[in-house]
Each structure stands twice: as C-alpha cells, then as structure tokens.
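Next up: just one chain, as structure tokens, the form predicted on its own.
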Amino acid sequence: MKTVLVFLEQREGVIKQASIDTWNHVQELVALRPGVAVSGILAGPARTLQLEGLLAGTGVIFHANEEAFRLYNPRRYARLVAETMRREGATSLFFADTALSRDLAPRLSVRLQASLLSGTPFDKGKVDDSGCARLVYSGAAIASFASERALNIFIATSRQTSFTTTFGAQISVVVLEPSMVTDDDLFPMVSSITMHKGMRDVAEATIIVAGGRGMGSSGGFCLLEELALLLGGAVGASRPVVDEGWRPHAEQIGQTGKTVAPVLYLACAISGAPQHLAAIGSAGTVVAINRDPHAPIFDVADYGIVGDVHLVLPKLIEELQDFLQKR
C-alpha cells in the first residue's frame, strides 16, 4: 500500500487551519485511489482534540510532542519529517503553502533527493506527481511544471480555498518517543514575533477585507476592521499601505506578501497591481470599491462598486447590521 505523509504545521500550539485543509484535500484526492493510505506528521507540543471533527477521512497522525519542536528549527524539522517518510514508506508529501513550508519542503527535497513542486494550487484541478499549473510573472502568464519521473519521491506546497469537510473521519494520534537533540540542532533566537489573540491570519481567512492606498491612512483601516469583524474575516493590505507603516506586514497581501485564496474577497481603494491581483487569483468572489471606473481589479473582480469608500463603506456596514440583526 502506497503512502502518502501530510505536514501539519503548528503555532503556540494551535494546528494551522491551512495545514488541516490540505489534510482534506489530500483526502478527497485519494479517496479514488484504491491503496493509498494517508498519513499525518505534527511536530511541537499541539492540542491534537482540537482535530476532531474537522478531519476527514481515516489515517494516522505521528506527533512529535516534544518542546524541543515548539518553535520551528530546520535542521530539527528535516530530520522528524526525513525520518517518518523512510519508517513509513510514503512516497508523496504534502504541505500547505506557508512560509515555513516554502523553507522546510526544499530542504527535503534535497535530503531525500525527492521532486518537489511549490505552491501548487488544489483549485485548479488535480494535483499530484502528473504535474500542476500555476501563474507566474506576476500572473502574465500560466506555467506548467512536472515532477522529475526519475526520483521516487514527490513533494509539494499547495494552495487552496477553505475546504468544508463533508465524510467521516476515523483518525488516530500516536506520540513518537522522544528523538535526541543534538547540539547541531542549535539556532539562536533573534526576535519572535506574535500575532495579537484573536486576529486571524490573512493566508488562511475565509474572508478577507483589504485597503488600499486609497484609504487616506492608517485611521481609515478603522472602517476595515470594524467590517471584517462584522463578517467573521481579516484585514488585508497593499504593498503600499505597508509601506506607508498604516499595517503591519503580516497582512500584505502580493508578490512580496502573502498569496491568499478566500471564499470572500473585499478589495477596498485598491487599483490593482499586477503583483497584487496575482495573489488574490484563487479567490472566489472578489468585491472592488474603488473611485477609479478603470481601476484594473474591476478587470477581475466579480463585482464591483464606483465610489468614495469612505461614503460606500459606512453604508455597507449600516446594511449589514441591519441584516444581521434581523437574521
């Protein structure tokens, strides 16, 4: 029986909701697939009952509950991950596209002289060792890429949408003993950042809500919070913006930032660099409100709003409320 080994990805304990979507998709690819077994690897101290009933399919779950795999240290990681692909055999492994898989995923390609293909999307159809399509140059153009034949093992970081799961789930959790830690593993610690509790993830929110330069200042990102909040979402931002100091980089959405891939997305006072719209093509529903009738995201967006979003936002949220209240 063929294997195949899905990363998850913790922080301060909390499974990254991306790394639980590619668990279901992976799911969802092999269901079709007679002998193939899924498989989960999980390094740092997690809480695992936080998993049940949002897991899909059956497989077993290896975690490495140790403190020494809290933070992420690559050589450390390398070796968990190495190491749990040659006890189980698995021959394809999965990540969800995060800037930590975008440093781990390289470095075992090269330990384990494995293929590897690099933010591949699962929206756009089948992803597995046949090969994937994706746009590249700033979405100029559509490159398509193929793992090598010649190497037996296949690696991957995959974007996608929120993923609802729709079948049972029978999932065990075995804790691995505890590895040796060497003193080559050592990397000192330069600064940690950390997000405030209960801000959402701008890569992983189902709903997002982005400003532009457009509004005006930092001050004008008040109307953006107080609308993701009311939608359940996050508050996303140019490059510009950033640039300006009004957001903190962490919710940069482009080339330089974070490609995202919302159910929801509310681009607010943004023209729409081709950097920009590059990142925001695995979106579902794209919104724009912008003043400008030949701003380039209405060249994507599904719908689209011409005016002022300092008197269109305020309506909006009025609206809202009303319906919310209603409901």
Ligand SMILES: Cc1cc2nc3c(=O)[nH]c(=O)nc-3n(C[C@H](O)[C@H](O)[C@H](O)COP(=O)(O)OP(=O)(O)OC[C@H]3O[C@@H](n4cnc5c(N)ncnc54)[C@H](O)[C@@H]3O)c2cc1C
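Mind pulling up the form predicted in complex with the ligand next to the form predicted on its own we just looked at?
We keep it simple here and write out only the one chain, dropping partners and molecules.
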C-alpha cells in the first residue's frame, strides 16, 4: 500500500489548525484513490491528543513526544521526518504552508532528493503528485507546476483552510522511541514570539476581518477587532495601513505581506489593488464593504455592501451580537 505522510505542526503543544486542515484535505484526496494510506508525524510534546472531531479519515500518527522537539530545530526535525518517510516507505509528504514548513520542506527536498511544490492551492483539487496550478504575478497569470518525474518522492506545502465537515475518524497514535538527539544539532530555535496573544495569525485564520486605508485611523480598527472577536477570526490589513503604523506588519495581507486562505474574508474599506488580491485568491467567500460602488474589490467579492464602514460595521456588530445571544 502507498503511504502519504502529513506533517502535523504544533506550537505550544497545540496542533496548528493549518496542519489539521492539510490532513483533512489529504484525506479527501486519498479517498478517491484506493490503496493509499495516510500517516501523520507530530514532533514535540502535545498538550492534548484528543483528535476526535478534529481529524477526518483513517490513519496512524507517529508522535515524537520529546522535549527536544518542542521548539523547531531544522536538523532535528529534518532527520525525524526523513527517517519516518524511509521507515514507512512514504512517497508523498504534505505540509501546511507556514513559516516552519517554508524552511523545513526545502531541506527535506534536498535530503530526500524529492520534488517540491510550495504554496499549492489545495482547494482547486488540482494538487497531486503530478503537479498543481497557482496564481503568479499578483494574480495576473496562472502557472502550472509539474513535479520532477525522475524523482520518486513528492513534497507539497499547501494553503487551504478546511471545509471538511464529515468526521468518521479512526486515528491511532504511535509514540516513537526516544531519538538519539546529538549536540551537532545546529541552529536551534531558542524561543518563539507570540504576537497579539489570543488573536489568530491571519495566515491560518478561517475568518479574516481585514481593513484598508478607508478605516481612517488605527482607532477605526477597534470595530474590526470587535467583529473579529465575535466571529472567532483574525484582523488583517492592507499595506497602507501597515505603512501608516496603524497595524503591525504581521497582519499585512498581499504581495509583500501574507497569503491567506480563509473560509470567509471580509474586506472593509479596501480598494482591491492587484497586490492585495494576489494574496486572497484561495479565500472561500469574499464580502466587501466599500463606499465606492466601482471599487475593484467588488469584482472579486461574492457579496458586496456599498456604504460607509463607520455606519455599516456598528450595525453588523449589533446584528451579530443579537444573533449570537439568541442562539
């Protein structure tokens, strides 16, 4: 049986939502292919391994439950994943597209002599071990990427939040034997910085409430924070907002910011410049609020509200609070 491996990334002992989404999408892909098994690899202690209701499908998770893997260490992680790939005879390896995987996946590509496709949009159903399609040049063109046929192993990092709702999971966890961690492990990550505690990273959020220059000031973002909190989402920003210093660069979405793939993207007072749209191509539903009916954002929006954000947003928040209270 062919084995596909999914890397489950944890931070502070919690498996990242982006990794859960990747696992679930890989399950959807392999469901169409008999004779393919999905396994997971989890490095570092996890606070809880209650995977029921999180992970879909069937599979085994290999867990390196050691302190040495708590923080990302490139060599250690690469060795662990490469060894697991070899031991399980896996031919494909999937990652969520995160800062960690952007470092680890190329290392493994070299180490395993594997073909690497990064930032693949899973949702189009086009990614498999033969290739994928992706928007390039700020969304002006679609490029097709094919994996190198001569190489037997295929690695992909994907951007996609999950729409999976069916869980009939049969997941078992196998704790790996303690590894021989050696002192030659260079480049350890000594600490991690958590920005805006409590708020999700835009790159991983399923709901993003993003604001543009039309929000007027940093104070204008209080409305967006309130809305994001009600929806359980993250606040995002366009570049001028970050340039003005209203929001941190970590929240910038676009060509020179982060690429996102939420289920819902709410664009508030954002005009819809190509450099911004380039990063939201994988969003599920786009809702735009803009006082200019001709703003380009409406060309890509599924729902549009023509109006002033300072009037529309308070009303939206009020209605949402009412709705949530009645539930």
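Positions refer to the first chain, counted from 1. By rigid core we mean the largest C-alpha set that fits within 1.5 Å across both forms. Not measured: the values here are computed from a predicted model.
Trainee: Answer yes if the Cα of residue 314 shifts by 2 angstroms or more between these two forms on a rigid-core superposition, and no otherwise.
Mentor: The answer is yes, as the C-alpha of residue 314 shifts between these two forms by 2 Å or more after core alignment.
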